[in-house]
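Only one chain is shown below, in structure tokens, and it's the form predicted on its own.
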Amino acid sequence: MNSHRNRPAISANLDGRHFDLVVLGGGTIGLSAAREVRTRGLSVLVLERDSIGRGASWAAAGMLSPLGEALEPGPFLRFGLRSLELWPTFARALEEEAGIGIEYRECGKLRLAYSEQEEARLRRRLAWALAQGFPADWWEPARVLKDHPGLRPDLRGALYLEQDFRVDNRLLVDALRRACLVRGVELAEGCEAAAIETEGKRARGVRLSNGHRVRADRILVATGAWSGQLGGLPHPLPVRPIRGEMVALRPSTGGVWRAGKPGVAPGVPRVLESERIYLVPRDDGRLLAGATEMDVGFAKGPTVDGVMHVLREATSLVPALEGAQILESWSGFRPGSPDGMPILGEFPAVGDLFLATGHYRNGILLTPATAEAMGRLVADESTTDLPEAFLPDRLF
């Protein structure tokens, strides 16, 4: 895979240029919103401080898990389910436009119980899911182990969530990058936004860290964990980095999931999750294991302690993974907000300044719904798509 194909040149000619919209941040949120706004005929520039899509979007596992993340009914669950509903059409259209498959799989998830307390919590979650009308089931240990013989055998059962999918987030990044270029979005890498520039309490441009200035009628902040460092605002954005560390493995045997019959390919493997670890399969046989969660600022990983923690938990859940090959370890910074909710909408004290940040560990899941809502809002088509609990004015 050549993830840098069609890379646009970065030059000083951005200085003084004018765009209808400048998007700060080239992750899945920023790219998808830029692509959506461009369909309205607006000129769009994406500014990325590093390389396109190499932040939290690259470091994620690609789980699409609204029921797994929501603790109760409410705005997050509704928005997450809306995004999950959009994913099939979003994926097909993106693959066709970019010419890249993104490995979108409607695979389901098993949440595993290994103690009486874990079982009780999962059974309560099952009752809640069924009461809300969501497809879910309780699988007894024999059924789980039949399909997943590599699991530790002292299993008490598992909650099966049918509406829990996965996507290859790195392929998604590459597809969004290429689709933006196809639509005429301009991309500039290595261009860090230092401050928003305003005129009469309205955003009118961006000053870059190299001193250059870009003019804009509208600005969308999608800088993830770095949003809190953006200058020029009446109040700093309350977003902090939460470091996560992951490991990619290649099992030495196919024992995590049951092999298919001779001559018959196995079904699409499910995501497996306990209270301490998740295992996300890829179609090529890799297994992603993660993740740590550390509030340590921008201290980079992966660390020995973090990687060892992931490996201990992964091999405890699946003892056969002790013989797996370690392919890669990495870390990323999730954008955390004070209340754990995304920050979506117009900045309350600065006109024409929009925020799409604070997605924490759900940026991949919420990409289609965020793009849909922000595309309409930025293009002045709608102000009613976003849950009140997500609006920025709750924080200032």
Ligand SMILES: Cc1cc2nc3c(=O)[nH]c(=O)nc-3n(C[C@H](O)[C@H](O)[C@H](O)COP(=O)(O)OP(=O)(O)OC[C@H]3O[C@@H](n4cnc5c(N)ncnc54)[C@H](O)[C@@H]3O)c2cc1C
The other form holds:
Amino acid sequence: MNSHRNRPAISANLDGRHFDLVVLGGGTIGLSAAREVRTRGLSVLVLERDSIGRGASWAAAGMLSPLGEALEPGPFLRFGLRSLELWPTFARALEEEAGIGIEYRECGKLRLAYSEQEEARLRRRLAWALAQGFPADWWEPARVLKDHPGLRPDLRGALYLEQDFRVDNRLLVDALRRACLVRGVELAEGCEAAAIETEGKRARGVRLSNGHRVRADRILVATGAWSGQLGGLPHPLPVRPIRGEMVALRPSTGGVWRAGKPGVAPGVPRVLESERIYLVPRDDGRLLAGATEMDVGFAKGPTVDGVMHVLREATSLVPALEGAQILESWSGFRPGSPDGMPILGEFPAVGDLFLATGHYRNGILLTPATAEAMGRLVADESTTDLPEAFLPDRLF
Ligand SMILES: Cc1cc2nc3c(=O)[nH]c(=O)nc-3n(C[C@H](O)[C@H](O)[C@H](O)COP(=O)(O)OP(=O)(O)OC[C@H]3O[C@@H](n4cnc5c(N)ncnc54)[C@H](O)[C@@H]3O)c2cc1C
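Previous: the form predicted on its own; requested now: the form predicted in complex with the named molecule:
What follows is the entire complex, opening with the chain shown before.
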């Protein structure tokens, strides 16, 4: 799939132009919010300093996993479940609008236990999930291995999470980019926002690193892991990059899943996860293995160490992957916040300045709910959708 198709010319000269909303950052968060706000009739510009959709949104694995990621009931789980609920409609509408399929699959996930301690932790999690009323189950080893004969056989069982899905995040950014253009959002690539410009205590524009100025009634910061670098704010945004490295493999036939019988379509492959690695299938047979988590600033990857770690864990889980072809390795920077929660809402000290950042490990999952909430907040000035635990006030 060519992720550069339909690329518009870089908006030639933005100097002095005015928009109802300027969005900083062209990842899934910025693009989906821009599309949402544009639907309400506002003029919208997205400023992207690099190419649209080549940040964390491109590097992710595309798991949509609120139950797998939430450690306890609370605002993150509620927001994640709201997003999961929105995903089917969001995916359908986006695919129609963009004419690009995004491989949204309601596949479920198996979390595998290989030690007594892992089994105990997963069984506690199962009890918790069932008590909350979520569809989940314990699968004995024979059942898991029947569908996944390539797995290491000394398995103790697996927690099956039914409400755990996946999407192809690279197709997602392609589709969002296209849908933005269809709706009349202006996209400007190669345009770095250097600083927010204010008048009194309200944001009124953006200074670009080439010295040009764009005027705006409202500004939405969606610059992901780089949010802390933005100038012109009374305090820098407390977002730090957490690097993740991944590898794409093409397993040899029968590598992981039971081969489909001739004439019978194989089931939609599930996501497989241990405490050290996840394996996310794509419909074309690729398997994405990941991911490392490194707090090393913006040090670029992938590194030998990171890739070796991923390959070691992947082949330990599925020995048959030793014969797999390595297709690609890459890295990306997750936008980490101090408490691991997204930062969503109006900036406390500057009016008309909104933040949608800090989505850390779950920005793909949270895209529809974030777009919904930020659309209402920015365009309609309603705050009802935003969990208090996500509001920027908590950090300043
Ligand atoms: C290896 C890895 C695996 C992941 N797996 C998953 C997963 O399975 N499921 C899930 O839900 N999430 C996952 N995530 C997390 C998810 O990718 C992020 O939370 C999400 O993509 C954040 O989206 P974003 O739009 O905020 O950031 P980004 O996609 O990084 O977009 C930010 C954009 O802002 C631009 N920018 C930065 N500064 C400026 C500036 N000054 N001016 C203009 N533009 C600027 C950048 O170039 C970038 O394009 C993963 C992340 C990684 C790295």
